[in-house]
Structure formats: C-alpha cells, structure tokens
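The data below hold one chain only, encoded as structure tokens and taken in the form predicted alone.
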Amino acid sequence: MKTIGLTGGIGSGKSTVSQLLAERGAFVIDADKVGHEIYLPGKEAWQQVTAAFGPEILAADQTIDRKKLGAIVFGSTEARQRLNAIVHPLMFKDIAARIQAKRATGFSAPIVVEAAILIEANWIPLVDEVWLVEASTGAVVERVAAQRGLATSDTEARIASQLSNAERRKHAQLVIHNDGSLADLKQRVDRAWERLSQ
C-alpha cells in the first residue's frame, strides 16, 4: 500500500486532513513530533546541534531550549541552513525507519507522513505520492487568527517565508482544496481515500 507525503502551508488544514485520513485507517507519522523527539538529550541530533551552536542553547535539564535555538537560527540564514543540514537528514532517517517498522508488522493500509517542509527538506523519496492541502490567503488568515490569535500581518509574513503553493503543486500528485466547510473537506478526503484503494 502507498505512503503519502501530506504537505501544505500554515493554516491550510493539513493536520485536519491527516486526522481524517487516520480515521479512515491510515497510520500517520507527524514530522513535527519526530522533530521534537530527535532533539532529546543524548540523541544524535542533540549531540550535533549542541556541538554546532554551543551549550548555551541548553536548558537547565540539558534539553535543547527551542526558544534560544530559534533566536539564533531565525536571525540568520546561515545558522538556519546549518541547523537544517544537521536535522533534516536525521529526520529523514528516523521517518524512513518508522515507515519500515510499521510495514514490517504487516500493516498494509496507507501510511501518511505529515510534513510542512516535505519538499524543502528533500523528503519526497520517502513517499509514493505527494498530497498538497491548500487554501486561499483569506481563508488561511481567518483560520490562523481563530486558532492561534495571530495578526493578519504576522500570518502573511509566515506565508511569504514558506514555499509557495505554485511551487508545491509542481511536486504534488493530488491537491486538496480547503476553502470551504469541514463537511466539504471530508468529502474531498473521502474521494482521495477512494482513489488509493482503486
């Protein structure tokens, strides 16, 4: 059965789509959670990131303080690239191992890798198909304001800093539009799911 890479920008609704796919029987691997786990003390990413950015990024309990690290990498393209060069390949390896381990149990339903940076991090080789969840800027701004309380200008700045939907579409085998209601989205996900079992 297929492994799907599910991607999309801020506020597009990809977490909702991955939840709907899980309800239909898919096994979901959330790249954000993988990212948090590989930062745990003693792990390879922890060692490399601490070596690259110094012990001042550590909290008192020796975990990586993401706020301190964030302050360094968001202020510098060079630092962000250095961090990504360490973390993205390690996450690729971790996600690949999770896919393999799940398949080894005899699981034959779709596996979904939910990752906002699927394309930018060069993780496409992990999956058989890329599904893009996209929404109009207006819908995204409204959604993010309701969910996270972000101002329109902040949301627009985040959208601008991400890969554009036009660029993402070049890599996607399926685009799920999410400008309407949850009921509309469920219907689109149902159609996408049916396509998998054909």
Ligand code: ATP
Contents of the next structure:
Amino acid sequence: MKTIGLTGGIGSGKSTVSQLLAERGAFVIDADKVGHEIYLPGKEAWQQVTAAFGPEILAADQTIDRKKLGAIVFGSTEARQRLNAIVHPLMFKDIAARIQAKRATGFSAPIVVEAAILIEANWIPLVDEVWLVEASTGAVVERVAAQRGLATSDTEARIASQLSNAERRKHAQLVIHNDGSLADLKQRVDRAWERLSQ
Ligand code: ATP
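Form predicted alone already given; the form predicted in complex with this ligand follows:
Entire complex below, previous chain first.
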C-alpha cells in the first residue's frame, strides 16, 4: 500500500486532511513533530546544530532553545540554509525509519507523511505520491485568523515566503481543493481514499 506525502501552504488544511485520512485508517507521520523530536539532547541533530551554531542556542536544561535558534536563522539566508542542510537530511532519515518500522509491523494501509516543506526539503523520495492541499488566499487568511488570530498581512507575508502552489502542483499527483465547507473537504478526501484502494 502507498505512502502519501501531504503538503500545502500555511492554513491550506493539511492537518485537517491528515486527520480525515487517519479516521479512514491511515497512519500519519507529522513532520513538525519529527522536527521537534530530533532536537532532543544527545540526538544527532542536537549535536550537529549545537556544533554549528554554538552553545548559546541552548537553554539551561541543554535543550535547543528554538526561539534563540529562530532569531539567528530568521535574519540570515545563509544561516537558514546551513541549518536546513543539517536538519532536513536527518529528518529524512528519521521519517524513512518510521515508515519502515510501521511497515515492519505488517501495517498495510496507507501511510501519510504530512509536511509543509515536503518539496523544499527534498523528501519526495520518501513517498509514492504527493498530494497537495490547496485553498485560496482569501480562505486561508480567514481561517488562520479564526484559528490563531494571525493578521491578514502576516498570513500574506508567510504565503509569499513559501513555495507557490503553481510550483507545488508540478510535483503533485493529486490536488485536494479546500475552498468549500468541511463537508466538501470530507467528500474530496473520501474520493481520494477510494482512489487509493483501486
Ligand atoms: P499549518 O500548516 O499552517 O499548520 P494546515 O495546512 O495544517 O496549517 P489546518 O490546520 O488543517 O491547516 O487548517 C487551518 C484552519 O482552517 C483550521 O482551523 C481548520 O479547522 C480550518 N479549516 C480547514 N479546512 C476548512 C474548511 N474547508 N472549512 C472551514 N475551516 C477549515
């Protein structure tokens, strides 16, 4: 059975689609969670990131202080690229191991890798198909404001800083449009799920 990479821009509906797929029997790997876990003290990413950016990025309890690290990479493309060059391949390895471990248990339903940066981080080789969740800027602005109180200008700035949907579509085998209601989205996810079992 297939492994699906689920991607899309800020507030497009990735988590909502992941949840719907999980309800239908998929096993979901959330790349955000993997990103947090690989930073734990003693892990390879912790060692490499601390070596690259210095002990000043550590909190008192030796965990990586993501705010301090964020402040360093926020203002510098070079620092961001250096961090990504360390973290993305390690996340790739970690996600690959999770997929393998799940399949080794005999799990034969679809596995979903939910990752906003699936394409940018070069993780497509992890999956058999890429599914793109796409919503209009208007819908995203409205939903993200309701969900986490983000101002329109901030949401628009984040959209502008991410890969465009035109670019993402070049890599996607399936586009799930999410401009309608949640009921519409469920129907679309049902159709996508049925397509998987054909
Ligand atoms: P991010 O990557 O920014 O975390 P995401 O792509 O995972 O976002 P979600 O968290 O799934 O997006 O959706 C953003 C918000 O929009 C959530 O509050 C979700 O409940 C809501 N939402 C998603 N789809 C719809 C829809 N079709 N109708 C109404 N609200 C929706």
